[in-house]
Each structure stands twice: as structure tokens, then as C-alpha cells.
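There is one chain below, alone, in C-alpha cells, taken in the form predicted on its own.
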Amino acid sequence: MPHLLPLADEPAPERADAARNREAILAAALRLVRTQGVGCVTMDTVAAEAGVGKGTLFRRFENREGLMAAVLNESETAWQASVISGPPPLGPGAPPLERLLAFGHSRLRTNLTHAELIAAAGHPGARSAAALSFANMHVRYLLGELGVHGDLLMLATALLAPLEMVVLDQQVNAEHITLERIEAGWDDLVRRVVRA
């Protein structure tokens, strides 16, 4: 039986025009990020590109950081879809160790690709709690499939930490470590956790 009134803990349904505006804004921001780079994207340029007023943009996202976080979450959603249903080895169909290694390489490269966007979203941990939870849950699942024992939450967190932007920025930009070396080091860490 459908609810006649919204429940107290349910968010208000989004109006159709608000949903259209949100989609137009996010599509415009993503286009501008791809064509002009994150540094050139302002609230003014996004509003003009999306064909909405600046007030609409600020009501929806509050500030540039909020907008960049929303764009980041859109790219995160696409990346998660490739993990859940994309082709192997990242997606289903490959052995768990192969999937875990592919996951780490993909996460590392995705973070580096979106480094400017992550920074523009406010801080290295600007991804939503749901995005971080997804990555941790997926790594825990694969560790379980591999028969790893122990505190899988902590092991997954330890495996994910080297893939975060704050660590990658230090390694790649300050220490000039190659991606190949970082990936090899991460693979070694994974194999040590799996063997233990």
C-alpha cells in the first residue's frame, strides 16, 4: 500500500524541475572539468554552461567544494559500477586474488586521475562515507573469499590506506616513485596479508 504522507525520517521527494537542474548542473560541471580542467571550473561557468541561475547552483551545492564533491561522487559511482558489474578482472568472473590486485591498481589510478577533483572537493578524504564504505566492504569480501582470517575490517583499511590520495601525492609528487613501483609494492602487501 503506498504511503499517503511521507514518513518522518524520509527525505522529501525531489521535484522534477529540481532533479533536471541537478542533472544539468552535474553534467555541465563534468563537461567543464574534462574540457577545461578543474582549476578553470567556477560557479559562474557551471551556471552558464548548465543554463541555470547562480542562486540555483548555490542552493543545491552551497559552494564550489560542494559542487566538486558531487562531481567526484558521480565519478565514484561510475567506478563502483565497473567493480560490481564490469568485465574481469576488476569485475566478477576472475579469481579473488586477481580481482583484489586489479581493484587496487584501478583505485590507485582512479585516485591519481581525479587528484585535482579530490583536492577541489575540499580535502583528500572528501569522498562520501558511502564511497569509502564500499571500497572497504569490497576488499573485506575479497579477503573473505581468499580465506583470510583475522579482523577483516582492519586488514581492509590497512590495504586501502596506501591507495588514498594523501599517500599517493607524497609518493608520486614528492618522492617521485613510479606507478609501477607503487603497484608492485601494493601487490606485495596484498600477498603478504593473504599468505598470513
Given for the second form:
Number of protein chains: 2
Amino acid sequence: MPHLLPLADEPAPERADAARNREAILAAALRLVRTQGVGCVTMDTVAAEAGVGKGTLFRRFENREGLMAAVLNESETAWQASVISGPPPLGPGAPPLERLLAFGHSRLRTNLTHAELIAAAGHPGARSAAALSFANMHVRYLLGELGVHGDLLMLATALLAPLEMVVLDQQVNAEHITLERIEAGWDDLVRRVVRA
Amino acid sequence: MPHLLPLADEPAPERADAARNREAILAAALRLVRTQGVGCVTMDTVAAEAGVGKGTLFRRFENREGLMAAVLNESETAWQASVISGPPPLGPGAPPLERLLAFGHSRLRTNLTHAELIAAAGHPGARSAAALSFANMHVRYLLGELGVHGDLLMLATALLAPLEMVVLDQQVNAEHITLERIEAGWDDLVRRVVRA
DNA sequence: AATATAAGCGGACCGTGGTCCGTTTAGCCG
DNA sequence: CGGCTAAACGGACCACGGTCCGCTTATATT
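One more: the block was the form predicted on its own; return the form predicted together with a further copy of the same chain.
So here's everything in the complex, that chain up top.
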């Protein structure tokens, strides 16, 4: 019997070898994505590169999408940090409207930069609500600062939606709309929503 | 040498057996989707059900997504018809704002209804720009009627974006937001954009 | 009707994502 | 330190999407 009773249901601490493997896999995946491009990274390849069996890989990361989501998360985290505590106008210090506009532009570029990875991470449900929910929370906060009234959750979602890759991809790759026009369009949308 | 010179580059008329097979495949796919659900419909199954070889199937419909897009298209077409020439407020006859609101609600329900199929048809780039571009054009038209000024293409895209399945799925399945709230949120968005 | 030919056909084959299960090992306890 | 158990491992195995290529057949032409 264990000395310390498990409080609530802790997700069971990861065994040392498990942790080591998780890191090895993530590192391998990151390396391969960088060198070969997302498309060429197969699960077998990653397993080989990480020096583990395929089974291990699938136990740590539920499936390919999960692995890609984890890889994507590396950069996502850095981006979130720069939103929370980076230099203005993206970070704190600038007036709310400027911050909101900067946020949109930054998100736009970031998404476009990681387009392949985002596609491979698939369905946002899989890539944890985390990313999406962070963005939503931040926009909601800025809308609040701007004195906007109404259902802020919905409003934030509406502002974020046109920045989703599904939409962006269509605009950029099928309709050949320039980045500038998309940015301008988004700015316009924001101004209409906040009635500035 | 042919009697009639090909004007421009006609896409070469489909051979009779080819046409027959295309229909057989589509019918089989439709039947299977209805009875088994989208997830259980494999390409082999469809081929078998249609009584054709796998190769044939892949020649007619580039890939699984293409086939699903074709199946989806059946209902999509009917929906488009009801938008263009159905009864008001969705169809013509009602004032533009009412039509726009009705359009959003209808689109919302339709997307939710075909959620699985839309996911299986994947990437909107594949499911031809057609569907998306029809919706965009219609919204643009209604915005024009409403006397909205600005980059209507972008505005229409912004209004359509929150109705995309990626967004809806997140809201309904992860955040458990009610349909009514989503509708209300969209109505609010529309009113802000058109400044009604 | 006979012939030519390009379009179409089908199913063997392949790569990749994902599962399963017999074997190994980390962590704990006496 | 030796033994025990649950967790983790790894690679054989499977299913499904997608390709390839030798054979068949619709259609046009005479």
C-alpha cells in the first residue's frame, strides 16, 4: 500500500523511461519536420529517428494528429508568451484597439507560417481547445477593455473565425487574395464590431 | 479526323459506360452513407456495392474526399435552390436583412446536419470552391441590397467564417454552447456589421 | 461489318496510420 | 539484494486509401 494517498485522481506520475521517450519522440519529430517538411514525416520514421518502437509512439501521442499538435504546441506557447508579456503593441502597454489589431495581424501571420503543421494537427478539437481558448479569452479581455457590450464569447469567436486556417487557406490559395487585403478586411471587421 | 473541330478545349465527352459507372458509384455511396453512417463507408465497400473495380472509383472521384464531396453536393444543390428560389424569408421576397438572418440560420443548421459528411469531404479547397463561393456571392449580394459600403468580399467572408464547421464543431461539441446562443451571436454580428 | 484506337476497367499491390499482445523493466517493498 | 507488479515497450500485424498496368470495350471511321 502506498505511503501517500492519491489526492483526487492524479493522472499517475509518468515513469522515468516514459518521460525520456516522450522527449526523444518530440525532439525527433521536431527535427524531422524542420528538415523534411511535415508531409514526409511518417510515424515509422519518427519512431526510428527517436529510437523507439511504434507502439510507444502511439501510447505517448494518441495519433498522428496528436503528435503534430504537440509539435505545433512548441511554437504556439512561445507566441502566447509574446502576447501576454511581449513588447507592445502586441503585448501590454498599447491601447486596447491597437493591441487587438496587432493581435489579429500576428495571429494571421502565425497561422499562415504554420499552415502545414496546423493542417496535419487537424481538427481543432484534437489540438486541444487550449490554443483556441487562449485566443478567445484574450480577445474577450480586450473587447472588455474597449467597453464593448454584448455576448463577448460569441463576439470573440466571430472575430477569430476569419483567422482560422480553413478560411485563410481558401482565401490565399484559391482566391489569391493578398495578405494586405485580408489584414485590412479584418481591421474593418474589428472596427465595425467595436463601433470605433 | 473528326468532322467538327473541337472549339476551345472541351473536356472530352464522357463515355457511356463511364457515365453509367459514375452514377452507380454515387448511388452506392449515397446508399451506404445513409445506412451505415459516413465513418463506416470505405472505398472498397463502395466499389463492391457499386459493382465496379477500385480503380474505376478512383478515376471518377479523385479520392475519398472527392467522393464525399460529390455525395455532399447532392444536398448542397437542393439547399442552394431553396436560397435562390425558395419561399421567403430564405428565398426572395423578404427584406434583405431578414433574408440575411434567415440565410445564416439555415446555413448553420445545414452544416450541423451534414457535419460528418463535411468532415469527410475535408478541406474546402477539395470540396470545390463552389459551395463556399456561392454562399459568399449571396451574402455579398444581400449586403449590397442593404447599402453596406466597403470591401464586400471580405465582409461576406467574415460573416460566413463563424458558420464554418471547424468553428461550429468546437462550439457545439467542446464548449457545449446551445444552438440558440450561436444563432443569437451571429445575428448580433450581422447587425453590427451592417449597422442596422 | 471490320478495324483502329483511345478511353475505360479492375484488381493485385504498396505505404502508412493504428492496434495488439507477449516480453521487458522501473519502482517499490521486505 | 531479490522478488513482485504494474507500467511501458516494440514490432508483427491489420485495414484502408491510393496507384499501376495489362486487358477490355465503346466509339468513330471506312
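Computed from a predicted model, the values in this text were never measured in an experiment. Residue numbers count along the first chain shown, from 1. The term rigid core refers to the most C-alpha atoms you can superpose between the two forms while keeping them within 1.5 Å.
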_Aligned on the rigid core, do the two forms place the Cα of residue 33 2 Å or more apart, comparing between the two forms?_
yes
*With both forms fitted on the core, give yes or no for whether the Cα of residue 141 moves by 2 angstroms or more between the two forms.*
no
